[in-house]
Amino acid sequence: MTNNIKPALETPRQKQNRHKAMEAVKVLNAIKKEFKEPPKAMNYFYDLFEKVYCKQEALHTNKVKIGTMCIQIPSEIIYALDAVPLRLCNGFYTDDEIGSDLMPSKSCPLVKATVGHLASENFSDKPDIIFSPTTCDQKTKAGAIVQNFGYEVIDVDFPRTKESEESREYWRRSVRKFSSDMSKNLNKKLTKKNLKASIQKIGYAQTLYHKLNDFRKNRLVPILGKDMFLITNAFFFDKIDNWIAAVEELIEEVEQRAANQIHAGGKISPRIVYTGSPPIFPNYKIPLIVEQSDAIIVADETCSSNRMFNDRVSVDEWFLNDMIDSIADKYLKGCTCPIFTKNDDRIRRIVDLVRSYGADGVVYQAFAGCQVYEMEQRSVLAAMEKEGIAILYVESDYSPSQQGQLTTRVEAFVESLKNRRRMKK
């Protein structure tokens, strides 16, 4: 008799839970076991993702949970009102399949997976209310679909340009309204004291990220990109104080690894800057292929990682309205999302990362159906060619079926970068 027989009366939700847990376990096992020994402090993050995505354990039972559909919703204001932000962007193929029944088949898999997740209500922590910025068109329209599932979804108007004073003021008004809507929904007053404390705490978290990230500039890199993506993705949903404590511990260990000249890569592993559609757990398909191919991701320009921590809120006067406007400026000025009509900032940012981190090349991933990243790849590729920077453009979705083809392309690119390195010696 076998002990692996599935329950005869398994409900659809139980089946979804089981499939999602299997996805999560497979990726976590790859992250933990298919590379050189990671820092021991990474066990906090491995255990966290296992609790949330494999065991469906809730983290925020005593807090109001604010679902956010994009990075552009200010976490500082949410924390200041004693609620917790939960970024709803989703990386599960199981949820992508559910969302495919609710959205056009050619839609972005991230958006389909987010809609599928909300439709299934398969949460460890379920959002009480959702704020959706009008950034990309698909997420904007997805908000209307999500409302049909019984969620309250509030749009936060976002401009499509960022250079003009008009767009800056437009976004400031949106953030002021968001603050007001949050206060009304939570029946709490936003105070100067609480907002200042929230800005400072998130600012400290950003400082820790950059301190950890700086070690990746070393010739011998003490931590792999797959672990950095896990750390930044944890910021989507973890308790912020726990996240801060875990990163502080990790920095101490990584600092010692750097002093001991421990290298997470191989002798001639090419250094990669990763950009494009965001890697969101467990859809680490391309990052894992890159590092399994003996390259090392030393930096990224994505909204699921580096872009979240780029700029701190810069406050001139610690008055409530001034702080709210400063928060708005941080989220607009620092944003390099391709939804903007002009996006020279993003190209400059990628080039700067290549130079600062001594990268050998760039991997640009675009999700099939993510029109803005698909459209912008031409201008990015042209800019990299002009700068003499090798770049690989990869289009993928959440399906596991592309693995072989993608691996072949990535391995060929990595080998070409290795050959360049050999020729320079």
Contents of the next structure:
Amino acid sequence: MTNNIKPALETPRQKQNRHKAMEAVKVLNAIKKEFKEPPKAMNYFYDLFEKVYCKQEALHTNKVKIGTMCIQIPSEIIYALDAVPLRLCNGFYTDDEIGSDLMPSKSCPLVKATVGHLASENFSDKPDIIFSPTTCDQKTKAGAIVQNFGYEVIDVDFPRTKESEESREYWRRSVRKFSSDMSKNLNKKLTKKNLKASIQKIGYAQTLYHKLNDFRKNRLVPILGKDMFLITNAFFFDKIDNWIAAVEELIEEVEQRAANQIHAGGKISPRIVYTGSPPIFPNYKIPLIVEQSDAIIVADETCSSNRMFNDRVSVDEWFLNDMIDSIADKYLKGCTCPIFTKNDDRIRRIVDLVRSYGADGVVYQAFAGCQVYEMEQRSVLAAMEKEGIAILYVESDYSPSQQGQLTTRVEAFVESLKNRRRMKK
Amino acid sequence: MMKNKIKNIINNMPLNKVRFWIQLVMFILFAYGGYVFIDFGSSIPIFACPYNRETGATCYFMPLQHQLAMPANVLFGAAAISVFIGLLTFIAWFVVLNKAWCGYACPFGTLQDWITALRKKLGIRYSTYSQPQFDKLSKIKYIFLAIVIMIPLLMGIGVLGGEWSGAFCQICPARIISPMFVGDFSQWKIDFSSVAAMILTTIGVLFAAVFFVGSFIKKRFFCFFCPMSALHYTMSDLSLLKLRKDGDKCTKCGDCYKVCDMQIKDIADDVTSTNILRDDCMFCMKCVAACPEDDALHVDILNMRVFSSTKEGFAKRMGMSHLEKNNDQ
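Right, the form predicted alone is done; let's see the coordinates for the form predicted in complex with the partner chain.
Every chain and every other molecule in the complex is listed next, the one we just looked at coming first.
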């Protein structure tokens, strides 16, 4: 009798993995099954997320892994040195709970989840070094907390104003230092050749993203926002060549769908521009609610998606230092992160997205505890009102409990946009 | 359909290559036109220097200085009409191309681009000015423009003597360098005939020497100080060719600023002006070619768009439209 009872006491690590897999499966199933049939090429991404987050399979076994705490660490330089960037921004509630013990209670769930994940040391691909740009307060301080867990964390100075010439110069110096730090750490030389190749490869990936996005400007939208978020999110950790191949294939299929007039939404589904705190897998709570309420996300202004791909580097003379400066400028000057003192650029960007993607309204999500997005809410709302653009502001976190209330608000907003569309007709 | 096709071809063109060939043709025309009796007259808005005996045209500053040096009663009397016609002809030429005269036609500008190409071949990186340096130096061209206009006027009223004739030409490096195009090195000398001549030609020789060093280190080194560029700017509103920006579409990524030979910051940072042509601009259109947003920067003839920034064109020019095996440029 007793033989049958297995000593199956679950380790904390297994428990964490099981919980995360449950979160991941739930969201993946929703993405796959609760909408009109997605493009077949999306299966690559569904499988990828399943492999990494449900089965904890490692992707990069033979390369140096560079953890990045924010979007501003230039992947161009990392790839040029034959290492892999892994963006550590995290969307798991399981990790958020672990992090809650290590951060103040009213902190941003994204930062808590990132810290929690690093505290657990439970990775399918564990970063060898972590670079932490001094962007928002919470991330800046998180770098030091993470260091205490025993990781090698290198701070990368990032300015909080971007208009001035001084901050441009300051950031350029930071990026130069980052390049030499990387070079030393990896014992590899950054050359004209490898950096140019890497800039062009990432540029090509960005070009693909732009191509895909162009279809979302169509009246009949062949691909939904939830899938787009998954694609861009995969860029956080996927092998770049695989990602490129998968997106190339997807573009072909989406082109076909567009030609066949396949519409992923309903007859009068309102078109939404999504902005605010970044949805990171599996925290697709708000995007899913929006699209489950019969709206379509046609564009976004978030650092987990559009902001990561939009601005491409231009170089006049392909010399090493010139390329590094160009890269630096892209990560600072084009950035619309709310950590900056003034942020008219973000407002202009949202308005432009609404116009060029023919959107009916904007959904602005802020994580409770993501202070900068919360603080910028008023100015963005006022600006949208001035432009006559409908906007909904929602606050959310990673907990699974507030679903009902959020759904009600989003549905009401979508319904009002539908009414507008009906009246226009 | 056809129209869109043509538009696409233009917007996707490899601007640097196209520009290189236009500049080459223009250079031959203006530096060697004399051999085949080409003469575009004496009101051309570029440094087509007549000290080069085979020049295909004459820089407007030459006749302008002579005219302004005439005694006041002549200047406003008998000569007024010819002065006026000279100015009108200058404006007529200018209106067609705006500052693109600098970026595409000026032999002196082209020469600097070739010196830049040489530096690139040697693998040496260019230098830039810091912003405060830029702000100060950028004003010098107006001082030169004042020299072009004021010294002849002072001669006309008798304050300065005949030895000041063509004062700007005497200090202009183009006077010394342009004849070299046809193998004439005779301008490399200091004229000791008078104190004024000595001072002016000494400055000229020094300036010409600095020109070679300067333009090797800094892209379009001289253009930054060029009084012709200053004069252009005072008239640029009249031109048919416009450099425009749609600030709403600009993300301020700085790609245009990065490629600007003249380091014009407004091109990236100013999101309110529609007319984005600045006094230092030479209308090379590299900014338009380097802009990754659809229609954020565009070149118009009156209100017709002739060249626009596009995502696609950007990708093509930067080698980002397909995965390429790396080849050094």
